[in-house]
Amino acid sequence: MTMQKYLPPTYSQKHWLWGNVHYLVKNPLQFLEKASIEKRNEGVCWISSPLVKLAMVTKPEFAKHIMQDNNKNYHKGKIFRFLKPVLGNGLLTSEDDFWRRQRRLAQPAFHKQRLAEMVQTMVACGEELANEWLSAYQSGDKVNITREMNKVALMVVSTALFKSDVKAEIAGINESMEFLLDKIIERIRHPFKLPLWVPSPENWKEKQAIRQLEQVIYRMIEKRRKSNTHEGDLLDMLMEVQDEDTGERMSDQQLRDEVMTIFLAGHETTAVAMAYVWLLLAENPEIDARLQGHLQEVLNGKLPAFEDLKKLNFLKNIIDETMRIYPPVYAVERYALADDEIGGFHIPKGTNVIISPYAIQRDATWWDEPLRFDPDRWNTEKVQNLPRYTYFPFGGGPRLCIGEQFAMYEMLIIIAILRQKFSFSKSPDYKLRLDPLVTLRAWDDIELVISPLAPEGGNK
């Protein structure tokens, strides 16, 4: 006798035609939180839709099952097809043997020793931004933190990738990236938009933005091949690595795809996280004051060196707590290649399963007062003993973000440099509204009031 296969329970709020998915598209964050709370006991929620099979898991052990234990049964979700026109077949979008080969080729570029060499690049970018601010702002001026963190993160990843001076390209790269991110989210939210191959004025603009980025990347690759010089940057490493089995190197197309992926994933998520760090510090002056004391104790006014990073434990707690509350990647999606069973429920082949760091990392089952900004919680025994996947801003399993350590070093360095020279307060008229695009952005750019500090730590 065959056991009856039961689908997970369906979320209660439904549209008469579009089912649950109407509310998911209309307000993703609200849906993820409400569905997580409603189906907390089951840990799995079916999301009704006339177009796709869709489910959501809300327990850490089920996230672990999909992303780690049974990861071979799951590909990146169908949503990632919207990234392919921009990213090509890079690490973020490729699958199976090709992905494993590319990951193996790219991994040495992110080893600890290589990252230690990039610390100086990160420090130089942070110091340059600090000097720009000292020239541009006086106490009481407003600073667009969203824009400034985006600028410095793009400079870090560009310099780490290419080492050569890419300032002249930054404005164009940033403009194209912003435009393409907007277009990606449009296609995700409106799946009936004309495919990119259809000739239309709107599609032409999108393809033109992709071409502009490609031209920058191919120009850098060609210049490096012709110069025959060794810069010791990420591009060099990616160009030099060879497959252990075949001896093959990456083609220009593969290099283009990986560089584009590093450009997008390597600056967008880090910039978003740093902007929220500054906002939360401005909202919590007592924690901000403790951070200033912590930096004084560890760095005493000097620029951070690689050996200092492991000592910046309170700053790391602040960054972790920020990404817990505002994870830049607020949801990931996996596609079931074959039938599966999760929590006793049947997950049919072809189901897109949503896993939401945003929902799980704000779940009161695991986190006391989950919406309270409390960096000290990371020193408690309870948090240190939480199950894996109660906190996973960089994903997990074999597809754990290859740039996790790069991003953490970058955030520690940039924030440490800037906080030793400036403090921020919140503008009274600013109210945060979250905008779940490709990453979890602020609806309106975060603007804060800046106060440059005297060298001894007092206000100028």
Contents of the next structure:
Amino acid sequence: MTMQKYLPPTYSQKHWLWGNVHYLVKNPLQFLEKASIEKRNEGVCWISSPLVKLAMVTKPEFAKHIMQDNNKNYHKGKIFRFLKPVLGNGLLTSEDDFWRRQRRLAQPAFHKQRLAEMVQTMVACGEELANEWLSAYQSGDKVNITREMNKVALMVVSTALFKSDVKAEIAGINESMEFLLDKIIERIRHPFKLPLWVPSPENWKEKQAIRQLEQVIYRMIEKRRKSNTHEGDLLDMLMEVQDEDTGERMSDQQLRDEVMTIFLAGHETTAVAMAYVWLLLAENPEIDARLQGHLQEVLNGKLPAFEDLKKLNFLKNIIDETMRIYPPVYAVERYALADDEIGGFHIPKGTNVIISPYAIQRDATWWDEPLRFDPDRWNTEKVQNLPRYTYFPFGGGPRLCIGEQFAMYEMLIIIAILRQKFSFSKSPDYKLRLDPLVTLRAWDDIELVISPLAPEGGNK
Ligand code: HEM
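Provide the structure of the form predicted in complex with protoporphyrin IX containing FE (HEM), given the form predicted on its own shown above.
Now the full complex is given, and it begins with the chain already shown.
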């Protein structure tokens, strides 16, 4: 078959020197949305840049082509190099056979039955936060929801990884993790910053934080190896798994990389999603009231148990609808290893291709009134029959998020526990501005006004 010679059409808004990429960097969300509307028919467009070959696909079938059907032709995009110093060769950053083996080893730790063991941990974290709020806040107080959701998501992922290890140690890890995440973001914002190998004082601090974190993780691994106890946490599971063919287990270095990866990939995303759930509930009091009734009906004031989770379907719709409008991972990037053809256009080897859940999940071709928060749309036949990759907040294909079910359980549990004890309304001076970095953060932390609810029927 002969390949089409033409590159995809270029989106019209163009800077004389920097091409389109200037607008992409300046306002990525607006760019992704506008370009996908303008090039809707083609479903793929070229983003001109003097520095890189860059394209974007906006048709679900093309997203499927890259992430699933022809995934062997693509590696993760270049942006992942910023994560390497911290994450090493973990699941998120590795490729090919090494990644395949790690994925096969890690997968059983995320199976439904194993996750059922995590539910108690998640419930305990939700309860701890609720108790903290009960003593910290009175009706009418403002709560920094962004910060609180980040705190609880970190608590969940750290206890899921290291169940019984001392809390003080976990606090140290969390602090270093937050510091390193900020550094990664700084590097993405300022790509010409001195690379980490240059011996500057700032880089020394960053390397020191990585080393400290590593030491704690290695210490925990060693302690677990010596003690021979079974905690039933993720670290245990990752240490136990054996390669079916070779019988090999993960080395300490691989465990370190996977633990770091799960820490990073597993908290910021979930925290961002939960913060938007609260914001949208505060903005939609009628839906919020229905959620309260739903929780009353399913849980009747109790803490959720594993069997309850599948009954929380209205809450699940609310979470799905939130991640449709505000997908925490608003875009993924892939790098073409060889020439490809998409929609009849030529995608040369070495092109970075952007695939944006944000743009596709807000596209009126698929979604009626896309900006309307309407959890009930998930019960309609239309939405249930949409093609794959019209909604894909967890990605797809072989690199699908390994933590999808974990995150879903966590969000159902934390929101169900907190919403039974508190309600929120909008703070009049808060206005959402999106800040798309690695995840779709809010520019200013989301602040809401809290009202503790009178207890009904206890919580035992
Ligand atoms: C709402 C929460 C979450 C969202 C929206 C999310 C989203 C994603 C997306 C879009 C990818 C694919 C990236 C790509 O294709 O380039 C991904 C990968 C990944 N996620 Fe998540 N994630 C969430 C929660 C979690 C949690 C809780 C964990 C772990 C406990 C986790 C661990 C991972 C890992 C390890 C990968 C790499 C998988 C691989 O390539 O084999 N994520 N996530």
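Positions refer to the first chain, counted from 1. Take the two forms, superpose them, and find the largest set of C-alpha atoms that agree within 1.5 Å; that set is the rigid core. None of these values were measured; they are calculated from a predicted model.
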Worksheet entry | Core-superposed comparison between these two forms, V119 Cα displacement 2 Å or beyond | no
Worksheet entry | Core-superposed comparison between these two forms, L213 Cα displacement 2 Å or beyond | yes
